[in-house]
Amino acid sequence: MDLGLRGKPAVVAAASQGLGKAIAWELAREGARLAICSRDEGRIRAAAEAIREDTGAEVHPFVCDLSREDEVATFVSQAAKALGGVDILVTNAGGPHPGHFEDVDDAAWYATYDLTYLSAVRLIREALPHLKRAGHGRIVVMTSISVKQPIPDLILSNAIRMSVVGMAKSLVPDVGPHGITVNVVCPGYVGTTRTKELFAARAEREGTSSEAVEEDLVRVVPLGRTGEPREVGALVAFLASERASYLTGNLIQIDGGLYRGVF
């Protein structure tokens, strides 16, 4: 299937590793031209080089702390300049720290608000003029299955990510007349460094091994395994494509069947 992504300028945030990198890689395989960012200059340059070598795609790496308004504005401006515009935006950021309600203080709440919520708001705000000019823009907002089914020991993620969904859903009717779609992707347990860190933290707390924690959690996944980052990347590439031109305002989980709700 030709997704119609060849030559499309795409901006992917937090793409030096994990899901962001997998998404950028999949877009590159489909022929998109990329701008990617990370706080770590070495990692983002290495990711860009690896994607270029594998796909032959045009990839521009930038350093950006997504919790800082000025750096987000600079990143999107530089990305648009390097790519000649923005047709596709994937909002993404590192996950909040784990913890129960009584484990986190105001500083943690504010930090999560800046990184998880305001990063998405600011990326969209800066990219929107470019997406409107494109006339067929795609916004894909990365969240977590926690917005449909709260995850134990992730109070910060469970709470703040729901605000991201509210913002994204509210955006749909505002940008639809400009040909822009907005969809939210909700991954479950996917084999990334972030997931392994969460397994390790829970294992330490419970006095067991990361392997035992993973086995226990995967037991309730109907497909019986964690997902692969490339599988999430493939979904995002489709949502960013011409083939998804009538899909907007959706929350799409990719979780191996973990979520059991009807809606």
Second form
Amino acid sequence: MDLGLRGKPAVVAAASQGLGKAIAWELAREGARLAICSRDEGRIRAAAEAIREDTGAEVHPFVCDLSREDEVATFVSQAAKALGGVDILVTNAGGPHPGHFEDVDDAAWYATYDLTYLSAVRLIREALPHLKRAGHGRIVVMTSISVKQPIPDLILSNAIRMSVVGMAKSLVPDVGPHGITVNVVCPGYVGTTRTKELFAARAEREGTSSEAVEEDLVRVVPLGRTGEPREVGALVAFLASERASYLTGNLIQIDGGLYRGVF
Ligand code: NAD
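Can you swap the form predicted alone for the form predicted together with ligand NAD?
Following is the full complex, with the preceding chain placed first.
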């Protein structure tokens, strides 16, 4: 299937490693032109170089702390300038700290609000004029399976990501008349640095090993394994494509069957 992504300008946030990098890589394989960001200049440059070398795609790396309004605005405007527009936006950021209700204070709630919620709002706000101009824009909002079913030791993710979903769902009718689609992706356990860190933190709390934690979690995944970042990249590339032209307002889980609910 030709996804119709050749030459399309795409912005992917938080892409020096993990899901963001895999998404950028998959879009590049399909011929999109990319602007990517993260906080560390060396790492984002290295990610851009690796993607460029493998795919031959145009990839522009930018330094941006996604929890800061001014830096998000600068990133999107520089990205749009480098690419000559933005047709595709993938919102993504680092994950919230683990913890239960009594582990987190106001500072942690506010920091998660900035990084997880406002980063998505600000990226979309800055990209919207460009997406409207494109006339067929795609917004893919990365969240987590935690919006379908809370994860026991991730209250910050469970709570704040729900507002990301509320915002994204509200946006759908506003931008639909401009030909822009908005879809929310909800990954389960995918093998990245983030999951390694979460498994290690839980292992320490429970006095066990990371391997034992992973085995325990994977036991309830019908496909019997964690996901590969590239599998998430493939889903996002499809949602960002011309082929997904009548798909909007969806929450799409990619979790090996972990979440069993109907809605
Ligand atoms: P990761 O830790 O491997 O990568 C996170 C990326 O975000 C890195 O590129 C990092 O540099 C960047 N980043 C972090 N804070 C930033 C900031 N303030 N400004 C700019 N960039 C920043 O994590 P991942 O597994 O790729 O996860 C990405 C997102 O998806 C996270 O929010 C995570 O909670 C969520 N998620 C991941 C999984 C999973 O299984 N991996 C599942 C559900 C949700």
